[in-house]
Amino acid sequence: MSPRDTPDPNVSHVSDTALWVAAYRAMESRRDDALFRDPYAERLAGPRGAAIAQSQEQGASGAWSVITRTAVLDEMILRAIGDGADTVLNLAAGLDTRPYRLPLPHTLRWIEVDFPDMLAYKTDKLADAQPRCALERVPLDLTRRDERRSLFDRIDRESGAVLVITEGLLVYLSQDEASALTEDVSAPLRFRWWIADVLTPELLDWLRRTAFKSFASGEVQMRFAPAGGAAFFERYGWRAGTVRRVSVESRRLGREMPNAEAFRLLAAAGSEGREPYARFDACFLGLERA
């Protein structure tokens, strides 16, 4: 489904979440102390992205986790490139603008994969922008497994060392879909790094019951939160070289959620019979070949 330039706040397709995330990046970019500057976020989000962001129960306060994720993944991506990644494969790239705003080597190859309508919308909105590296866009429905595998095989043949990014993707997959994608990402030998974000099962359950009820029903659902986090990927030959917790990183960056101090006190005081507050977190995983 193609993004629409209308102020409709309803999330009816997973691609709508890209507009929502872009609206939060635009919000951060307007701050005097912004953690990053995305000069394209506002035009990409459009009135629809702003409307979706405003419609969520948490409103502007819900931006903290998206902003933290963006800033931390910026750091992790640049580190992997510094370690030798010559190709970046961004799956479900959405409206990400890192090829335009990060200090990237011009020799780097960056490949974005997403729905055809999403990439067409993005290409139109960024027609006057110049990427800082060699940028390729591949229109593909990632649920088409044969086509996905064919793409992965091609990139493996053409690359030296590949970094895979699945920012904001896995949570919308079923267990079987996440397992199949992990199997396919694990097959190419030159796919050496993988940056993924995962929720704990407790956090996913809480989000579905409270903050993001709209993502517990309908076509767009948050579904995947592997117990044990990185342990899920270890079965496929990956190890977590880096595990960065959202709660810790948001504090480091000065973008903590509202009432974060009270949340920490509850976590520290957790005991028998209480909710396991300390488990209500998400992680950014820097996975490497084991």
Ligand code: SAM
Second form
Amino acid sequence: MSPRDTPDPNVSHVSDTALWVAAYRAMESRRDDALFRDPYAERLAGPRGAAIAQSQEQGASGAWSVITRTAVLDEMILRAIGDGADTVLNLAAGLDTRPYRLPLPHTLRWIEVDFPDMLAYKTDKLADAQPRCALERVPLDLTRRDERRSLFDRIDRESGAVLVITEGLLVYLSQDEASALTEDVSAPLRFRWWIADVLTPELLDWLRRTAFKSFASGEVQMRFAPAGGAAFFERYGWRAGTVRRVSVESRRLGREMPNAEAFRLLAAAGSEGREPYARFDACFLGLERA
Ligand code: SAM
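For comparison with the form predicted on its own, produce the structure of the form predicted together with S-adenosylmethionine.
Below: every chain and molecule of the assembly, starting with the one above.
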């Protein structure tokens, strides 16, 4: 039995966060009015994912933001494919099951990259499932720069137009690691779109001090939140075609955080209140080549 099949709530390696977010997708999928249905999320999250999610509930729930992120990225990904992406490169794919559950053209090529043991666990759990497009898995520690560059080069040569996704990855990198990854994602000319999620520095700081202090005490920390949001990526030749704020999207989708109404009242209370609260947010960026 893999350690992932035990109800240990500890987040001792960054790949454990994939179990955690899968548990929230399982939770959403059980609702009658689910925004998406991920039929594999429950088995992928397993008892470990459920235990991690349960332990986080004692701080502040992350469910609403992960569920909002999944639903909004579903829309953004389908749009990029409609605009002509023939290849999706999902960096840090974790236990995402979009190749199985989204209405994708069967000619689409979808490449998932994550740590070798994470992808082995996923392949085992999904052995009986059928993807809707051509799916490949590339086991790789993405901080290994030479290997990542040669992977990107190969995909660039083999593709017409690539959509890159880094859902839930950048926040776990250091500033240097995030800058280097951004440089490498920006180099291949056929990497035309990039969907990334980023927190504001204020939200990151608050999360580290409150909700995720159990992470901060161990190996796994949330670390990267670029000041200026999209401006960070613009320096590498991207422009933000779409910027969608989690606070706005979660309201649109009916999945707001607990106490959202109180936060809104504080934000509306006047010029003193508005700025600080508006800065505690996260964005989903639809980046395009400038
Ligand atoms: N994108 C998936 C999703 O949204 O469900 C997973 C997100 S999970 C919060 C973070 C993922 O990043 C994990 O699957 C973890 O293994 C992966 N990850 C973090 N650092 C990595 C690295 N250096 N190389 C490969 N994968 C990495």
